[in-house]
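The chain below stands alone, shown as structure tokens; this is the form predicted on its own.
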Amino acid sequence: MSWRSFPKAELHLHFEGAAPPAFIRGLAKEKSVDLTGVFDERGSYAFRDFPHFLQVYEAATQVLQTPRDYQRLTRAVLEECAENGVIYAETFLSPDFCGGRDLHAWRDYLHAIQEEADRAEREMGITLRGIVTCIRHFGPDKARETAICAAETAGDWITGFGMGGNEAIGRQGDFIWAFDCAREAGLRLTTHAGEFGGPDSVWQAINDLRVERIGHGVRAIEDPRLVETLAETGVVLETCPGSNVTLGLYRDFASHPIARLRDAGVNVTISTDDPPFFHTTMTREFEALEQAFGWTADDFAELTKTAINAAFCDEGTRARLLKRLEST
């Protein structure tokens, strides 16, 4: 069957990383920005490995210079999501890219993004919420500034705080201040771990940052005690199988540990991470998982329900999303 219209909830989506290449090329042309090396001969994002991916990602974001640019980006991203049946998405937003961590500038960017997201919800039926993220390889001091931006704009739309970036730099515990600041502001917490970092990075995220969700987290499969802990505590993994396969963590979808983690009682969800970079969509993720593991509509409904229940949204929004899922 085609999974395109099946209702989906995505919890792990990098905002700039979801920008269609044609959108970025168009902005670059408008602004006369040279993006040599960012795209391959087919017009897709070009990168060799994860460190190079981060460089290309940050190079592409240089064309996103104003709140209006981010408003247009919001429309482009949500159109792609809605076309693939996504009814709810949470996206990682960074004040590092939106105003250089200046609170007044961040508010302007945020207003533009939210205004377009509200319009998209009315017109396309897709709900978006924001998770403010600090960038790990920018260091703990800048993470503090990002956390203050998050705390000052926490509410019904900015509902979470997290961390992305290069897992090879520093430790989760280096960022305790930023996560404590966000927690005190009422924000719910997630962080990238267990992708290029091993199981120890997941232990750090749980013990040092006390998060309730882990971005990726798939290398937990290498530590049986950690798998048991995740299952017992209910910590949710924001798994992104297509991303992991493209970046070489696993040979193919059949080798990916999402099914083994799920069978062990771990709460897993499905997301695309940076979809155009990894040539994926939520529809393609569902198709590949069906082919790899024989999952059915009941399996995907259960996975989507897990994502909705783990979403950093208010209870009214959650009830509405569950009702939409149950009506399919």
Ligand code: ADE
Contents of the next structure:
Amino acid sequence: MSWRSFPKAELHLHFEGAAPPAFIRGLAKEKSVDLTGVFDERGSYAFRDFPHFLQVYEAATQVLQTPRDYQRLTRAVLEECAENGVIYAETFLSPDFCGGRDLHAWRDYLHAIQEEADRAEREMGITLRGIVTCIRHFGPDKARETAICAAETAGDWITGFGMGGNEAIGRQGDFIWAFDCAREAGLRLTTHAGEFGGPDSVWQAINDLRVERIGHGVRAIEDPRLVETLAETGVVLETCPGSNVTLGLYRDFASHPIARLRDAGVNVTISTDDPPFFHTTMTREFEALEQAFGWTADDFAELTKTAINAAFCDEGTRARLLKRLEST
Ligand code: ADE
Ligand code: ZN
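Output the form predicted in complex with the ligand next; the form predicted on its own has already been displayed.
Below is the entire complex, every chain and molecule, led by the chain shown above.
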């Protein structure tokens, strides 16, 4: 069966990481930006390992210089999502890339993105929400500035706060101020943990940052007590199996712990992370999971429902999405 039109909800999508390579190349040409080393000979993003991936990611963002560039990116990303049956997506947006953490500039970027997202909702029936994201290897001081941008723009559209970046640098607890600031502004919280960091990073995320969702979190599988805690507390994992396989965390989908975590009662969901970097789409994730674990339409409907229930959106939007899922 083709999973393309099956309704999907994606909770973990880095906005710049979703930029098609041709889109970035087009902007580079328009702006005469040299992107040597970003692409391989076939035109795909080129990276050796996770730290190098982060470098290439940041190099590619150099061409995204204005709110108008982000408006065009919004269209490109949402077209791709909608073509893969995504009815709801949450995307990580970093004021670091959108205006250098200047609040005034950040508002302009946000306005442009939201305007295009509203258009996409009318024309393609896809709903987008934003999670403001600080970048761990940029350090706690920049994270504070990012959290202030998040707090000042919190509302119906910016609904969450999170952290990406290199998990090998610093500790989750270094970012308590930023997460407390976001929580006090009413934002819902997630952080990358248990991707390149082990179970300890997930414990810190729960205990120090008090997040309700974890980006990846898959290495929780290495600590049975943590798996039990995740199952008991209902913390949701934004699992991105294709990303983990491409970045070498697991040999293949069959070795990925998503099915074991799910069987243990953990709330898992499916996302793509940075789809063109990892040569994936939501459709491909579903296909690979069907092949690895024999998951059926009932399984995928349940996983989509888990994602909608864990979405950082208002209750009216959630009810509408659940209805749409039930009617297919
Ligand atoms: N930023 C973009 N993709 C990321 C990932 N997979 N982990 C951490 N930070 C990221
Ligand atoms: Zn991620």
